[in-house]
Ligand code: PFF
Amino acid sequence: MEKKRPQWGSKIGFILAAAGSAVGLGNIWKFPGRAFEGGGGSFLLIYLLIVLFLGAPLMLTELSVGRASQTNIVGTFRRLGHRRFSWVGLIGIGGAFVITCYYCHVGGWVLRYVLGYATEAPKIYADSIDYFYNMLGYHGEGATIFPWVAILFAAIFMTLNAVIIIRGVESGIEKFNKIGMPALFLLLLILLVRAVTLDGSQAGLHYMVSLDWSKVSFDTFLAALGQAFYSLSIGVSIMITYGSYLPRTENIARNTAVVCAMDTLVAILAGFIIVPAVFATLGEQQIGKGGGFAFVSLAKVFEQMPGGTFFGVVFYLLLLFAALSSCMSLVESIVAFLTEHFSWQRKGTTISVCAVMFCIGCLYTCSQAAYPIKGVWFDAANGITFPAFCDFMEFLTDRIMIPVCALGCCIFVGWVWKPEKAIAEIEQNGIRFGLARTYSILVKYVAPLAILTILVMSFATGSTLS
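Would you output the structure of this chain only, in the form predicted on its own?
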């Protein structure tokens, strides 16, 4: 007898889980810096248009394909009668695997900083750069040790993910997100109130709502494209897997709109928190993006902010919830494939996969500072290079795996399976999809062209587009 496939226990459970997957670290520490570089309100407008005309249709495409197949991302193409497109699913699983390898370690760093701000904030304030690099095993003047602190907290973070995934879709992922996502929004609101009431924050607020087109270039559009794809969990098997757990009665068009809106709201709120706070404390020239900004530069913001230590704890708790909800969705897509394709047991598969990804991720952490571990890369601007292994892993997913998987899904739905079948899936149980014609045009022509642009420009310029 075929084992009954798990499903989401409720509509709100799916929405919160999908939003939790989409809302990740990139929303909170990358988006504000990109918004600042792209002219504040100008970038926000460009980003909103990209989410509306590209992000939402791509998410809807993946959800409709997943629900139609009711199986994992690799089995999806086989069940829909096009086995030759299984390579798309394999790239999606591969991308999720590589991302999880390093994402679980960054999540461990976040957990370390929650504890750090709660117990030894003065030590962080004294030398935020030294504190960060000590965690990664660097002790100045070339002296390095094994980064056991960062590794330990990454192990704890990965264990939390494994425990939740083992409990299953409804009892694990859904239950966590029903608590984690409301908590995340509450923490965002607390930080927003603190940021906009700081003396000097008005200049940052004004910048975020002003349209400064002088800072907009072609790279701005590429950055917004990459940010939207990465942020919405497109191209890494997650939404196809999550869609496969949806019952036929769900309105996936409406759910897509809600998830995209929640994800975008988090990114915008993060921009309205970080940009005004940095304007008020350090000055606009100190705004950055990425891990160095989140772990090093923001320490100076919290140090100068009244009640800053408390808000530092709140901020890293916010990051922790975002990291957990995203990481568990990546792990779930991998576990779903392995348990269904090979008929493995969920508990043993989860433990084994998490252990392997954690171990590979140790190379990511070690290459940050302690050891000169290298990868290999090529682009037209720089030729063959040997970047740090941590950069290599991010290049591999951001510049190849995510866009190629997303492109494969667009080609499959737009030209092979056909948009009419996706629309029929969306319109199950008499649900009317009023944007069907627009959706067909976007998935057949506009989205593939945008993704190809990301791929070509990434290798032509060597720029980071994620």
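Take the two forms, superpose them, and find the largest set of C-alpha atoms that agree within 1.5 Å; that set is the rigid core. Being a predicted model, the structure only gives us computed values, none of them experimental. Numbering follows the first chain given and starts at 1. What changes on going to the form predicted together with 4-fluoro-L-phenylalanine (PFF):
- If you fit the rigid core between the two forms, you'll see the Cα of G308 move by 2 angstroms or more.
- A movement of the C-alpha atom of W87 falling short of 2 angstroms is seen between the two forms when the two forms are aligned on their rigid core.
- For W213, the Cα coordinates differ by 2 angstroms or more between the two forms after the core has been superposed.
Provide the structure of the form predicted together with 4-fluoro-L-phenylalanine (PFF), given the form predicted on its own shown above.
Left out here are the partners and the other molecules; the chain alone remains.
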């Protein structure tokens, strides 16, 4: 007899867990940087359209597939009678795996900053760029050492994660998000007020609301698509796993709307905090300096607000919660697959995969500042290039694995399983789905065509990798 799958303990529990997965480092650490590179307001507009027309329907698709099959993301396709689509689930698992490798390391940086603000805030304020790069083993003028500080904190972050995962779905993930999410939201509002009133932030604010199409290319669309999917936790089939824990009484269409709205709001808030803060504090030359964007620029925001150091600690603590709940969703989905597919034991599996992912992630951290570790990339315009390993990992997930898995899901539901089945799943228990027709058109034609076009054109016309 089949073992009963765990289910979410309450309605709000699921929404918070899905939002907990979606809201994370992607919103605060990645989004503002991407928005800046993509021309501010123009990127924002493209991003919003993508969330509305591609992201939300895809999230709904994944949730309905997961709930219909009630199993892990590879087994899903077999259970629904289409085994040959298992590759979609495998790419999803692969994507989740690669993301977790680096996610746990950036989570470690956040932990470092919690402690940093608590114990040595003046040092951060004195030279926030230096503080950030020091953590990554960079010691000025090309002098580098092994980034043991960053690695140590990443190890702690990953251990925390594994401990929560081992305790199971309900007790771990659900409880976790109930307080953290609303608190993060509130704090972001406070920071917004401080950031946009900093001297010099107006230029940044203006940048975020003006449309600069000269910076927009197919590559910007791919970056926005990858970012939107990443931020919503779709295209790695996480929502299939989460949907499989959902009872039939849940209105998944409404839940999708709530989660998408929450995630997007947090990203936009972060963009409107960090980009103006960057303009106000780092100055022209430092703008666009990659990974440290969020970490470095916020120092001045905290320094120049009453009780700033306290807010600094609280902010990074909340970001830590957000990062943990996202990372947990990634690990949970990998572990659910491995334990159900190979009948492996949960505890041992969690510990082993976490250890492997952490080790691979060390290359990510080392390539940030300390060592010249490279990946390989290709596009028609630039040919073969050798980007830093950290960029390579993010490009691999955001620009290939996530869009391809999302495309596979659309084709599966749009053309093989058929939107009618997804709609029937959404309309369980007398729930009416008013946008059923629009949804069908989006999942059948609009989403697959848009994803395919953006993917192909971006590689044909060249990426921004140097």
